[in-house]
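One chain comes next, on its own, written as structure tokens: the form predicted on its own.
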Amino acid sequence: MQNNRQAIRIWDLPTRLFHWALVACIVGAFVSVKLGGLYMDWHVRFGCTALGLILFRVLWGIIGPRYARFSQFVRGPAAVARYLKGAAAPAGHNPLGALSVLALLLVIGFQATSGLFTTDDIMTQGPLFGHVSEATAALMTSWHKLNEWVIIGLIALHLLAVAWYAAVHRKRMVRAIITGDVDAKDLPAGTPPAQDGLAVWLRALLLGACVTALVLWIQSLEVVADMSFS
């Protein structure tokens, strides 16, 4: 299929589904944090959500359409040297943005697991918390919050490479990931489109589901702390 239309399809709906859920998980947990107190639970549920759609991105990122695979777009250091010395970008991500959407999903993949294990020692655990031992726990807690920074650190960089994109490319990157699709002069000619329709969404949906029961297992596996005075 050559490149004869005025946009092609390159992200999928569940890739853009994933990408806006954890903007919103990452924006939740963020603020009910700082907030503290009673929004603590709101806390904790963005957490476990983010960790889920962590787990659907990692399987998604194996079985999904062509370019949400990360066999796809994860190049090694020579392709990256070759796109910083100006190769052309392929179509989805490039060299370098996939280094950034691999970092980004590991630390956030962590920030989700280690929150799993802490304690503010007042009123707000992990589901897991009870599983280990004080020792773990207080490192868990003192991890998830130096991470923190590395998050904010990584979401700050994402952002400036988005506009500055926008700014010197002129690349649409943010209407990209809502729509799906990009402009066929941003791409190399014969791109073909990603395959996005009711045999894909089904697909993620029974992923979806099943990575929703993993996180609900986990939710279940949390030891209730005995408030009582008696």
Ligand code: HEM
The other form holds:
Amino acid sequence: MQNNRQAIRIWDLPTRLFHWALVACIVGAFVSVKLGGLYMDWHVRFGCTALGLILFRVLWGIIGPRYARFSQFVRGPAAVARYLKGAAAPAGHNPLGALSVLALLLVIGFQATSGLFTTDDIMTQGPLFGHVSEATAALMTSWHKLNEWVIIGLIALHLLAVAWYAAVHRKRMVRAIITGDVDAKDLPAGTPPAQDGLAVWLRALLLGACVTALVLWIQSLEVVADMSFS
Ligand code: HEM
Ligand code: HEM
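Would you generate the structure of this protein in the form predicted in complex with the ligand, following the form predicted on its own above?
After this comes the whole thing, all chains and molecules, with the earlier chain placed first.
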């Protein structure tokens, strides 16, 4: 009997953990900044964690397993056009979806980086605020605020795309980004599974530790005003 329910591992565990941790950080950064006041400390924590996650994902796109690699899913305009004309989707991100993944990484990466130089002119500032001129900090702060709408737009598009593939193409993509597995019937014949075992997880842990150290170092660069009176 043909096994239609057979599933193939496409998204490795570190990529899935990255995705859901990023979702938590973006939601956390938005909620905390809207609450304001003392919650701004949480905004900085969520924002700096998002920065670490984006750095992790960019490097994971180079040293991660097959379907996480940029070389696997970033395709030129010709491949996008062929896909739009109905060419079969490869395993992993399709050529169009890849564009939205790149846009999300770029725009969220920019948000987290600009946040490092941003100030609310009250008591919260990014750790690199004191290292640039007032004009640069003001520019970064206004870009940080403007970029909010680009992020909201891209996330709305992302969610609409996921809903469209589920409703129209009956693709269980949400299950895939949770469990890592895609139904074999939705993949080209002979699709090899992604590596997703101890060696991959240890590589991700090592990378995660390096990225965490880098973000903690950036945070340590904050210039703390001397409020003592002599
Ligand atoms: C703050 C909200 C979100 C952000 C910033 C976000 C961002 C991303 C990013 C960057 C990727 C690429 C994953 C990678 O290759 O590393 C991705 C993929 C994906 N996301 Fe999200 N996501 C969000 C919310 C959600 C939600 C709520 C769902 C499900 C309901 C979802 C479903 C998916 C799916 C199914 C994929 C895989 C797409 C594919 O197969 O090409 N995302 N998302
Ligand atoms: C990807 C992560 C981030 C997101 C999604 C994000 C989002 C936002 C948004 C939407 C605002 C504007 C709020 C408003 O005007 O209502 C804001 C303001 C702010 N953000 Fe972020 N942010 C992120 C990362 C960071 C980081 C890493 C820092 C600092 C380390 C930071 C520091 C600030 C500060 C100080 C403000 C206040 C600006 C003001 O009120 O003039 N943000 N952020």
